[in-house]
Each structure stands twice: as structure tokens, then as C-alpha cells.
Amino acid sequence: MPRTASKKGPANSSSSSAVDLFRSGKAATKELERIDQLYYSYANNLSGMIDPEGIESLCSDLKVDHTDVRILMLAWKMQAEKQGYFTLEEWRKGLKALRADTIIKLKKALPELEKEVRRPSNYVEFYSYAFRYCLTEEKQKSIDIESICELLELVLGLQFRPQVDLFVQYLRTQIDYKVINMDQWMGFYRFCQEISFPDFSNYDAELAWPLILDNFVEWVRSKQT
């Protein structure tokens, strides 16, 4: 009975798959080594973390200002927990996702990262993260007005410039609120998306809007009369 080559094919295929898997694993290991090497070029020798000084150096190498919204987007991609600091695990998570193991690749990844963040499916999460990232103290639940104004201009200024400018003007003028909480922060984003501007014709104060937005609309209307 003649021999068939049926067993030979799978054996070769299996061997080839194993080689491919080995090469893939080796490449991933090398990539991770480069990501780690890049991390330690910015990390503080004592703390082992990238601190504000390290982030400033990173921004310099990326040719972006440390107040550039893309640095906040990078922190979002890493899911960094502490403002102004990146841990090794956070760095690995972000750079592996961006497929960036050199400063050149990271710089090239920033425009794509911005596109990713600005997708509606991601933006609400990013907007919420921006608030949480600015909670610098343990058990802190609100942010002072001046910091909120700066944060609004950074994260919402591009999409809703007229609304942000007017709300910031109101926040800096009013005396009732010293801080803003998460509910008020998220409420303003929904306000920008849903409410007709500048006439506020579809704004209903009877609905569940944060009181600060009722006051804001009232303030604007009083200026228009």
C-alpha cells in the first residue's frame, strides 16, 4: 500500500507555527526591553517612577508643551493613577498599546492617539478620567474653580469653545461655588452636547441638571436682556 504524505503536512505546519510563535515571543520581549529602557531614561533613580521632572523631559523630547492635551491623553492611555507620575506598569500598558518602543515612535503615535480619544465612544471616558486624574489628595472629591477652568479649556475648548469660554467666565465671576464635583463636571459635558447654544431654548431647569447649570443659564439670560 503506497504511503501518503498526509502526516507530513501537519507536522511541518506545527513546526512552522512553533517557530513563528518563538519569533513573535522573542520580538515582544525585545519590544518590552526597549519600552523599559525608555522608561528608565526618564525615571527618577530614587523613586523608580517618572515624576514631574521626568515628564517635563519627556515633553521636551516629544517637542510638545507639558500642558498639551495629548500628554493628558497619554496618561489616559496608561490609566495613570497619580497626576504627574507614571509607574513602570502604567508606562508598559500605554506604550505597548501604542506600539511605541522609542521616542520617535511615541511622537508619531500622538496624532493617532488623539483621534482615538476623540471618538465619541472613548471621549466620555477620557473626560471623566481628566477629572479623576486631577484629584491629587486621598479622598478628594472636588476640584477648585481655577483648576477646573484650566481643565475645561484644555479638554473641551476645541469642541465647545463658545460654551467653555462663557462657562469659565461665569465660574470666575460667581461667588457661590468654590469647587466643582464630578456630577457637575459630567453635567457640563452633557449640557454642551444637548443644549442649544447660545439661546438655551431647549434647556429645562425642571430636569435633573446640576444646580450650578441652572444658575449659569440664568446668569447668561440676565446678561442677554
Given for the second form:
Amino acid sequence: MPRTASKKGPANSSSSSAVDLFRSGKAATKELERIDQLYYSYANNLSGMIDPEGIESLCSDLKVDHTDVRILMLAWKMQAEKQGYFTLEEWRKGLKALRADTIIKLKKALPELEKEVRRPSNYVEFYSYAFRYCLTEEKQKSIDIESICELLELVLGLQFRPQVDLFVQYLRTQIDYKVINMDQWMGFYRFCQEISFPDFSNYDAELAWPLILDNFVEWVRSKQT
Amino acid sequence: MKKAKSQAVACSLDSKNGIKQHHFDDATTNSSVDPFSMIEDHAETDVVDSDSARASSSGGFTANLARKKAIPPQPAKKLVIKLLKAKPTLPTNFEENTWAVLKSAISAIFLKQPDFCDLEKLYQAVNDLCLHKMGGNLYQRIEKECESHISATLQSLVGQSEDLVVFLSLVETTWQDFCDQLLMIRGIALYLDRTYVKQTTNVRSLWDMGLQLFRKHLSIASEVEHKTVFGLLKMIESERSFPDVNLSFSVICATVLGEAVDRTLLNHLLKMFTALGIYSESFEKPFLDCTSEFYAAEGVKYMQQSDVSDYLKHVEVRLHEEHDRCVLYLDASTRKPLLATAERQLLERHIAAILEKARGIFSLMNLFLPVHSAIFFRQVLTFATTGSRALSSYIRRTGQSIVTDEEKDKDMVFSLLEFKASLDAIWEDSFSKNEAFCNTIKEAFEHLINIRQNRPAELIAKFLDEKLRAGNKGTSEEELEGTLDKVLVLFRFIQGKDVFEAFYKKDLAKRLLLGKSASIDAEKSMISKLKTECGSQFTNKLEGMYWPTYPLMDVRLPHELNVYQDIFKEFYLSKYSGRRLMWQNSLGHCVLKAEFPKGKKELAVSLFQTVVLMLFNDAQKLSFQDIKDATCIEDKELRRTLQSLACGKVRVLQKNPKGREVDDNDSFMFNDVFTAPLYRIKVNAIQLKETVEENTSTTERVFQDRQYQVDAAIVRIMKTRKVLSHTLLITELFQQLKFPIKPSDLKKRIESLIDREYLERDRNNPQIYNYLA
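Next up, the form predicted in complex with its partner chain, please; the one we just looked at was the form predicted on its own.
Then the entire complex follows, led off by the chain already shown.
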């Protein structure tokens, strides 16, 4: 490899950025190679994708439970489309963004990732991604109550524990709704952010809140009296 | 001839009155000097002299004229005006003396003594004082003088006479005298009033001054004021307690012959109060309190001891009395509060009890027929809002009990019609179609008829069905029309009109199909009435039913049937292509020719009955199960059919074992001993009452239909507006939708449409919806 440092000439100053490029180009290729290698170490040989089994072993290597929210965050980073599966493209996208090409680096990147996701500007996106990620069937638009309860725990449990607990309790007791759709899902997040808890004093059922939330508030209030 | 010296003449400044005082310094000459001329021209005098001299020497005028000497003009003489040596002064003590004259006059007036000074002079005295800028002093002096007299007069009333009437008369006299006196004084000091008073701010006119003094001292002599008020109130009370028989209106209460009260006295004294400006404070307030107490007590007493009719008549009398009182002696401003007070105590407090006491609407009717009561009760409604409130709650309560009594559902419409009719009768006869009353009835009905959702609408449809069916013997066309109109009035009050529509259509279809309509004209008339009420949309589908070649019905097909239909279907469809044929099996009917051993008969039967009977063409005896299998008629329906054939009046089949009910193990036989007097016999299928399921399904259809309407409305609105906030959308929907609906139901539909991607929530503002094309 020619030593670019000893290159002379008028292009010296500008060439340093080109130098960096050139060098990072090389490094980048190496990185990519390692990422791919990592991918194939988990991927299923037949499908060429990392399947749920692969993800499980990934998780155990990362020493993270596969139901941990950080895995979901990783999926988000990858913009993974199908729950339980990672494609090569997704893998590359995610790990490249995290600048992780080994398991150790990936593990190290997780806390940073979490911080990034929890930033308010990103969280809405993550929250809505979480819902979509759970739509397993084609043309599926809603998620059953039980899964929603788990998802809520996972995604909002840290930030809005009391609201989530109450809402989950409500969802499991009520009979009007068997599934939750995206509109209701997003509504709940807004609800947690805007409405004071536990009195719901600023909640106005005459506004455009989804009906399920009107019913939820009513249910809570009737419990309180 | 002596020349007249020029003399300065001091003239009185004021020459307008013709009253002049002249001061001449020098004595006048023998020639008369015109006092107004200030300057003398010597030249002129000369001329005069020479002329007059000549005139005397020679005779005749002509001599003068002819021989007028031309005198060369003299040079202008100087005129000298000399000022008076001293300003003319008033005589000493002018003011005091003048005032003394006035004072004695005023005194005399107040003391009612003759004065020896004539009015002219007095007037002049005032004039003079005013001219010399002594108006202010004069005013104050007059005021003081008046005050002392007034105060004395009023003080003299204190402790006078125990007898109230006598006392009041005294007060009256005092007041009258005072007015006269003040008037006179004012007349004398008119000039003062017109100049000084007008020119000076914060100075009252003499009249007002006098009144104010009177008022001041009346309140100082508070005993007098209070005693007067007390006396007045007592007089009024006694008048109330013993109403005068001679008064034209009280034909009814001929009680004790009255203590006729001196109304003039009351009148004058109350006018006094008004003039003094103390009427409302000193008199009216205690008067109204007194009135209130009086009528409160009377109201309670009479309510207990008399029946409603008499009570109301009595109240009417009282109100007339009070009205007259205002005309005769009370100030006009008291009329309104007075009548209000009386009504409040006599009526408002007892309205509820009055209406309760009038048991049933009919006794209320008799109650109101007398005209007096009617007029006055109209007052009740216009003045006392509790009257119409009580009436409204009465109508609601009665109506509600009619509407919500589920056991009496059959009679609901009839009862409601009766109730409304009786209220209308009262409204017309006794209230001269008073608008407020009419509105009260309307509002109350609208409320009560919608308390129970849907059922009244259904029952009204049923009621109409009954009326429009044949077999209503004895109702003339006119009567029927009248009934239809009345029912329509009720219909107007209903909010969920689409429920009515659903049931009405179904029943109309049945009537037409079964040929049970009493008169096509009546049907058409009803439809046109509905059209006027609800618009043509409502009735479009109904009108379509009249054409026998288009049997397009919405009635659903209830059951499976057998093969016979197909023959007809084939035939029909071969004749009319492109039509849809829907079988109404529950409504079909046939005429069967039956050969009984005892004679041939024709049987008019329903379709199901036909099917069953025809089985017996091939078998003498069949079990229930056999029949069921063969006909595939639904179980309950089959039992009913068999009942009608074997257990009713006309038994073309025999059931074994005998009995009213059809059990699973029964068997049926052709009745070969059947006889009947007529050739053609109708075998009544046991009336297919609308089953509960049918009912609920009809209702459900309506609700389903409503859902579509809501969805359509939402899409329509959003398509136009493109972007709309939630609250505005809800408002729009309430305006457009003709049936009652809850906001939560609207939310459901909106969310459904979001799900189906007709709309979306705006990304930035979740309160806003965007239309998705």
C-alpha cells in the first residue's frame, strides 16, 4: 500500500480528506466484512436470514433476554420489517449505524442505543414502530389485547408505569374491544404524555380522543368512587 | 323769549314698565319739555319761536307757508351732557323695608290672616329686590320664613288625635293648605323664580324648595309620617277585609257590607307622598309587604277551606280589586308590583296544589269553563312562570305514565290522543288559543313521547295499521281523516322517525298484499300527509308499493319452503324477465277446492295451510313428524298452522289426541265428517303476531341503517371540508342527522372510517381530521 503520508504536491492539503476517505474506505470494507461474517454466524443456512432461533442465540451472546426492549430497539435501528427475522440488509444497516462489527462492540453499543431511542424526538417513532413490528400477518391492522398488554409493558413500562398498569388492567377486564389498532395505540401514548395522572383532570371526552380511552377514563373514575 | 337752557335730564333707567322716577336737578321752564329728550337744539327753538311769532301776527296758514324765510344754516352748537352729580341711591334700609313687607305677607299667608298689602305691590317688591341684586338674600329669607312656618305646622300635628281617620284628614288638610300657600308665595315671588333661580345653579325653584322643606320636616316629625303611613295601610286593610258589594265585578263575594273607605282621602294623601318623592320608600314598600302578608295568610286559609273552583274565583275577585285600587288611589307605578305580589301569594305558592286538587283532566276542564276563571288563569300563565312550569310538569307526568306503562302499550296511542285532545280543548275554549299555553303543551309532549325510545313510534305505526285496515265499521271517512291528522300530530313529536318508517312500511306492505286496506284513498291520503311532514324521501319507497305489477317489498323471507313455488317462479320469470321475485310465504293465500263426503267446499286458506292440507291428498292420516318432514315448515309455524286446521272453529282436520295444543306425537286425519253452513269457508290462520324476534330485527335494521347514514354523512362532510376539527365535525353531524345519536356512537363511526382509511388524524394536531381521497 503506498504511503499516502509521503505524497507531495499541491494536492497535499485537500488530499488529506481524500486520504481519510481512502483510509476509511479500507477500514469500512473491513468493517463490512466483519459485520457480514457476524450475520452469517447467526443466520439460517437455508433461508439466509437470521430467524428466531438465531436471534435467541444472538441474545444469549449479548447476555440480554430476548424479550428485552433493547432487542426491539435494535430491530428498530435496523428497521427490521418482520418480527423475529433479520435480513442481511437490515443487519448491515443497524450494525453499521451502531459502528459495531463484533459482538462485544454490539453489546457495548446497546446502552448508547437505548439512550438514543429514549430521546423524546425518537421515541414516538420507536413507539409506532413497535406496533407495526408486531403485525405479523399480511394486511393485519390490529393486535390482540394480550399482545398489546405485553407490548405496552415493554415499551412504556419504564416511563409510564402507573398508566400502563391501569390501562393493562382495564384492557384485560373490558369486553368491548378484542383488538387494538394503530390509532388507539398512538392515542394511548399521547394520553400518557398529555393527561395528568391519576386524576385525569384535563381529560375531555368531547375532544377527538379515541373512544377506548373515553371508556378507560370512565372505568377508572367509576373505580375511584 | 327766553331760551331754554340745555338741561341734562336724568331719567330712570327702567322705562319699560312705564314706572318712572325722575329726578330733575333744575326746575323746568314754562315750555313743556319732553322728558325723553336729552339735548336741546337752540337753533330749533329759534325757528319755533320765529314761526309762532309770525303765525300770530299775520293770519292764516298760507301766510306761513308762503313766507317761509330761508334761514342760513347756523353753525352746529355744542351739546353738553353733564353727569349727575351723584349716583342715585336706594333709600336707606331699602332691603329691610321691602323684606319686611314681604315677610308680613308670607306670614299672613301661612297663618291664613288677611294682609293689607296688595299683590301688585308685593310683586313689585320682589322685582325691586331682584333688580338690585338682592335676589340671593331674598331667596334665603323666603326659605327661612317658609321653613319656620312649615316646621311649626308639622310639629303641631304631632300627638294629634288618636283616631286614625281623623288624623289622616288633618294631614290632608295640612297638605292642601300648604300647597295653596306655597302656590301663592310662588306667585308673589314669580320674578325671583324666573330670574335669580334660573340664573343660579344649585338653587331649586320655589315650589321645589317648599316641597323639600315639607319633606324634611315631615321626616323630622317622624311620628307624623309613620302615623300617616300606618293610617293609610290600615284603611286599605279594612277595605280589603270588607269588600264593597257595590263594586261591579264582585258578583260572587257578597260578604259583610263594607266599611266604605274614604278613597278620596287615600288618593290625596298618596298624591302627597308622590309629590314629596317619598312614595316608594315610605309608602309603597311597607304597603307591598303588608299586601304580601295579607294575601299569604288569606291564600293559605282559603286553600284549606274551599275547593279549587271557588278558590280561583275568589283569587280573581281579589286581583280585580287590587287593580281597581291602583286606578282609584294608588300610584300607577304600584300596579305591576302589587299584582305580582298578590299573584305570588295567592297563586304561585299554590299552583302545584291547585293543579293537584283538580283531579283528572276533565274536572280541570269544567273548572276552566267559566270565563272569569279563564281570563284570570291566563294571567297566571303570563305573569307567573311557575304556572306554566307547573302545567308543563303536570302534562309530562301524566303523559310519561301513559308512555312508560309497558302493560298498557296496546292503549298507549289511544290514551295519548285522548289526553292531547282534552288539553287542546282547554286551550281552545278557556284560553282563547293562548300561545304560551300551546307551547307548553308542545314542549311537554315532545319530551314525554321520547322518554321511551322507539316504542311509541312503533305503536303509532301499529295504531295506524289498525285504523287503515278494513273492518273498521262505523268510522266515516271524515272521522278517519280526523284520526289520521291527530295521530300525525303525535308523530311530529317523535325524534326517531325512521323507526316509525320501518314499521309503517312493513305494515303497509302487509295490508296491500293481503288486500286488507279499508280504502286506498285513505292510504294515499296518509302517505301524502307523511310526505308533507317528512319530505318525499320518506315516502318514495312507500308510494312504489301501489302498483300491483311491481311487488317490490323489503319484507324478508322468513322460512324455507317446498317445491310448489318453483312452478310459479318459473311461470313468473318466464313472463317477466329481469325481475326479482321474492316469496312472502307467510302472506300467501289460496283457495282450495275440497271434497268432503258431506259436500264440496271451497276453503280460503293461507299458504302454509294449503301445503299441509294437500299432503292429505295422498294420505288419510299423518303424524306431526310426517307433516314436518314433508313440508319443511318451521316448527312453531307448523304447530300454529295445524292448530288452525284442527283445533279452531273450522276443523278440516282431526287431531288425535284431541286438544288445543299440538304436541310432537299428535297425528292428524282428514275430517270426513266435516260440515259447514256456507260453501266458501275462510279458515283463519292464527294471526301471525309479529314475533318478538321480528320486532327486534326490525329495530336492529333501523339501527344498522342509521350506521350507514352516519358513515355516509361523515364522508360527505369530510369530502367537502377536506380538513375539519373533531368538535366541528360532531356539530355538523348533529345538524345533519335526523335521528338522535350519542357522541360516543359518532366517535365509533369516525374511528371505523379511520380504520378503513377514509380519514386520518392530522399528524400535527390530533384534534383534526384530514379527508383521504
